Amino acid sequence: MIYGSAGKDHVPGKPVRVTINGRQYRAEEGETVLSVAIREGIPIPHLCHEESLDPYGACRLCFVEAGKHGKREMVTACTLRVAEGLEVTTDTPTVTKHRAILLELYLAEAPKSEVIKEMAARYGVMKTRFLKKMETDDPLGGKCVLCGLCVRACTEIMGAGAIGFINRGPYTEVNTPFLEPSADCYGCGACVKVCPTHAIVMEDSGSERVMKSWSGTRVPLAQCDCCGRYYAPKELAARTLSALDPQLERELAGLCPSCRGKQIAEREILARQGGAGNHA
């Protein structure tokens, strides 16, 4: 590698110009080529990119050709830092061929994913030469590409570690340990939000949130004392409230976001009315 990898905590650097597909763009030294491309509307396919997590180039789809002073190499755009004089080409024949082969592999890995089918079609890939046994009872519905974003969000963002990679080689999958309901799951839905192929399914059923993809894990929901609606995972709601000022925590405890908003609005109205009365 002729360039260093980038992390989400990079220190803002000086303004630089980076050339992408023959056109110059302003950037900040230290940010990634993929971030610049996304901001400028330059299409670079990717699956494992998430702004809140350090890039790690797992999906390899964002490969580009980059270099300076005539020296060029293939590198993932999500880990490549911009620098003055950097020249990047996103769609050379070599890059396009690389992506097409990868998308064939992903079609075999996730044959039910409409996201993958659409990405593959843009590269002229309509079917795959690679075969993988399709599990009819796959809890992720044949849509998982093993990018690891759900595992990282659960561990690195939420600190729960309720899911992980299990098995090895072609039998690798993501789920709860021993495929049993997890006592560590907060039911926060972070995994659902970051999944690029919409493979993870959860639903609220009465007083519980059911993580259908994670071995049917059930998480109790908090109920609003005012309207009676179940509105959020109970433990997660308690953790969120505990971070507030103690007085505010007592005032908002037991209320859903909608009822909290109404209470705050009513208090503001009364305060204004009181202020107007004192002024009169």
Second form
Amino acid sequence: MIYGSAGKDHVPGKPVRVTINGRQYRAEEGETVLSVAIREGIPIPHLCHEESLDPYGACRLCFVEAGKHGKREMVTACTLRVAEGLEVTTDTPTVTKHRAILLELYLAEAPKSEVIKEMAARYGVMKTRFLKKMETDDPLGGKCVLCGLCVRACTEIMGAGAIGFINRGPYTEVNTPFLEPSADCYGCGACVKVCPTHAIVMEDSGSERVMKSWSGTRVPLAQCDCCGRYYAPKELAARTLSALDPQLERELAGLCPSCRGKQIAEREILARQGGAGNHA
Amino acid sequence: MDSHALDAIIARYDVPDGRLLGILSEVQEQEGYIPHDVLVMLSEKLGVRLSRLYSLVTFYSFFSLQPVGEHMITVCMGTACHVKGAEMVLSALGKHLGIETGMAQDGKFAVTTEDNKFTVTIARCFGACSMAPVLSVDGNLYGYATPENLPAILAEFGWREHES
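To test you: the structure above is the form predicted alone. What is the structure of the form predicted in complex with the partner chain?
Below, the chain from earlier opens the complete complex, with every other chain and molecule after it.
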């Protein structure tokens, strides 16, 4: 299987009650406060959270005040597991103040990101006092907040490990080793999908997918035998098919999902008509 | 504790990550730097993604991806040395060797002379603050460095005034 923890069978935990902003909610032991909040529609800002990956606590935006029996502390909601009687407040003045400063820092880190600008504006932060990162040839277009989701999706979910953190401190960036096109990249686009600030640029051009942010890595696309459309990265399509349905006939395996669907439906109809005809 | 229990503990630590830094530092020791093709080969041999190795190598200032010169000069830029004029020592060193040391603020900074004789880099603290400012050449420590006594130190390693 390509997928990690997300694909495992879910075993429900012990039911617990947790109080968020004065209201009681049902939750399962082992769930995080952020997961419960997302499910219940309680807004807690976050950047580095991804349901299919383990809690990471990198972006610090989901800070809440939480505790039991009146004893409270600031914790990130994404790493805080619910427990019976836990009380959480998502926006105390202290929390709001911290988030505003974090967002001001993020405005400096990713000055071109509209997502960050919008988030910051919600906390009344319109400009930053910190030195803005302004690189003209940044492959991530000044939008990366270094949350690490793309690196983790690539490594932990896809098992490709095509990208990683490079350098450290203020020079940290995410890219392919040696800033060269990567042979490990499947072109799956998981990085693009998980990126909270839409910083990663991926483009399909003819028979190739170009990972513009990842040193121009090029991945060949599979062409549908029927409609001629390029529908998925070649190697990834083959791997996925062999993992999900190794018995799939050659004839069907070379088709794009919509042609494959049509083909199967047509065969089904023909078989039924044929069957009906035989009986008549 | 029986052998079985001990194996269980060892197994928990038997991850490739634990030995990566040791392996990389030996490569660096033997080659003077980490060559591109060696890193690729290491990735294949250990079954560790190249991106992971590249992250490590670029994270630690100890590792260099660029070939280095015959002699490695490290100028301490720690607090005590800074106060005692390490900046001046570094720029004098640059002048003597004919290299640009202006961007010496990052730990990954290393400049090699054109004749491949010397590579200059910086460190944050040698722990020899009492002799500040300090520099080291090929692991030998030199205390109380000044722009004036640099030529004498460099001469020990075959440097001549007219060469720069």
